[in-house]
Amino acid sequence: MNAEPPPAAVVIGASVGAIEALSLLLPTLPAAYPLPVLVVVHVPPDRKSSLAELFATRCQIGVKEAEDKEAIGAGMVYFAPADYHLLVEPDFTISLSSDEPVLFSRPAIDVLFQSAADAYGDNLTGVVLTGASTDGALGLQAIGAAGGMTLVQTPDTAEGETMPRAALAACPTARALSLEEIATVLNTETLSMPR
C-alpha cells in the first residue's frame, strides 16, 4: 500500500513596497500551480484588507483572504486578513489568531512560518520579500531547520532592506534573488516537492 505523499507549500512575507513585489511574483503562478501559497503583508489593523480583492484581479491562479479552520487547498492564494495572525495548523487547516502582536506587528510573518515549518518540514518554502523591519527572519530560520528551501529577495532590489538583511543574517543558507529569479524558482524547483 502506497502511503499518500506529505503536501507541499509556499509562504511569504512582506511589508513596505509588498505590492509592488508580489504584482512581479504572483501573476507568474499558472492557474494549474499545484501548491498552496500563503502570504503575510504588514498591513493597517484598523482596517479591511484588500489585498485578496486586489490579486484575485492579477493572477492567473485562485486568491482569497484566509478563513479560520479552513481546510488548506493546492492551487490557491491565501492572504492574512487584516488584525489576524495566520498559522498552519498540524493537519494543514488555517488558523487565525488575536495573539499579542510580534515585532509589533499583527499577522505576523514568523507566526506564519514557523508554524507552517512545524507542520511542512522539508516541503515548504519560505520566501522573504522586502520590508522594513525583521519580522520574518526567525521564521525563515525554522524553515531552514525543518529542511525547508528558503529564498529571500536580494537587499539591494528591495523597497525596504531590512527585512531581507535580516532573513539572510538569520538564515545564512538562504539564496538571495531577484524577483525575477524567485518566479523561477517558483515555477519550476519548488514543483518537484512532493505533494
Given for the second form:
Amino acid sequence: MNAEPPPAAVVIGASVGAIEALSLLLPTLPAAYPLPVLVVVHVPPDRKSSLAELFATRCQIGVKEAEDKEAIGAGMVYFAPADYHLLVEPDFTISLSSDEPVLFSRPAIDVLFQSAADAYGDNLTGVVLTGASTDGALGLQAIGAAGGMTLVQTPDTAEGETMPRAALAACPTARALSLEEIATVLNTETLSMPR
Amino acid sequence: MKSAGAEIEALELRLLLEAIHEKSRYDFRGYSFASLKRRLGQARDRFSCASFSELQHRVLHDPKFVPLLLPYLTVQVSELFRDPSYFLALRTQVLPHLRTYPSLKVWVAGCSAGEELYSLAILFREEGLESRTIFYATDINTEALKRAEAGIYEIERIALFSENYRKAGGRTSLSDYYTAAYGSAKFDQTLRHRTVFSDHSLVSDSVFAEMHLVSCRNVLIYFNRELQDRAVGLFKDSLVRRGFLGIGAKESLRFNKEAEAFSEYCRPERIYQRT
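Swap state to the form predicted in complex with the partner chain from the form predicted alone:
Below, the chain from earlier opens the complete complex, with every other chain and molecule after it.
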C-alpha cells in the first residue's frame, strides 16, 4: 500500500510592482506544475480584484480566486480576494477572513504565510517579492522556522525595495535571487518536494 | 512535514477550546482553525501567556477570564453599508418583493456592533417599509450587542460610512441619521425602535421563526464546513418560502449541504432565495 505523500505548496507575497514581477514568474510555470501556488497581492479593498482574470489569460497553469472552504488542489494558482485575508487550514482547505487589516493590508502576506507554515511545515516554499511595506517578513520567518524554503527578490531588482529588505532582515537564511532565478528554483527545486 | 511545535500548538489550541466550552456556554470547536489560532495568538500575547496551555489554565481557574477572551474570539470588523452594491441590490431587487407582505421580519445574524443593522434600518426607512418591519439583531457576544444597541461609532469612520451610503443608493445624506459629538457619531435611536436585540448562537441555539430576510455576512467564513451546514440549516428553517438570505461577498452556498433549499436570486451580491 502506498502511503499518501504529504502535500506541499508555494506561497508568494507581493505589493507595489506586483503585476510586473508576477508576470515574469507565473507564466513560466507549466500546465502540469504539481504544486499549488497561493498568492497575496496588496490590492485596494474597494476594488474587485481582477488579478485572477488577468493572469488566467497569461499563464499555462490554472489560475483562480481563492474561495472559502475549497480544497487546495495541486497545479493551481490561487489569488486572495480583495478585502479578505487568505489562510490555509490544517486540512489543506482555504479559509477567508475579514479580521482587521495587518500593516494596513487585507489581504496580508503574513497571515497567509504563517497559516501555511503551520499546515505545510517544511514542505513549503515562501517567496517575498517587491513591495513598499514590511508585510511578509514575519511570515517568511515563520516558514524558515518550520523548515521550509525561503526566497526573496533581490532588493536592488525590486520596484519596491522595502518588503524584500524587511524579509531578508527577519529571515537572514533566505536566498536573495532575481526573478529569473526564482522562476528557475520554482521550476526545478520545488519539484523535489514530496507531493 | 509539519513541525512538532506546530502539532503541539494545534493540540494545545484544541484543548483550550474544550476548556472554554466546558467552563462557559461558548463553543468555538467548529470554527475555522487558522483564523482562530491567529486571533487567540493575539490574546495569548496580550495576556502575557507563554502558550495556549497557559491561556487554558486561566480559563479553567479564573471564572472571569472567558469574557475577556471573547472579543478575540468573535471580533468582526464591519462598516455601515459595507459592500454598497449589496445594499443597492436589496433596495432595487429584494425590497420591491418584500413590499408585497403586510408585515416583515428581518434577522441580522451575527450583528456584532450593529453596523449592518443600522444600514438595513436606514434602507427600510427610506423605502417606506420600516413601520411594518421587526428587526432581530443577534450575536453571541453580549458586549457587542450593547454596542449595537448604543449605535455609537468613532467619527473617523463616518467618511467611509457616508461614501458607502452614497454608493448604496442613499436618498439623502447619512448625516440625517446621526448626531456628532465628542469624537463620536450617535445614530438616531428611532432607527432601532423596531429592533429586538438578542443573545443567540448559530452554533448551539435553534431557529427564529418566519423571517422574510436573513442577512448574515462574513460570519460563515469563520465556521468550518459542518458548522456552516448547521447555520445555513437554521437560516433555511427560519425563512418563509421565497424569503431571502444575504451572505458575504466571498461566501458561497456551493459547498453547503443545504444549498439545494436555495436558489440564486442575485448571484453577484450573494443573495439567495428560499425555494
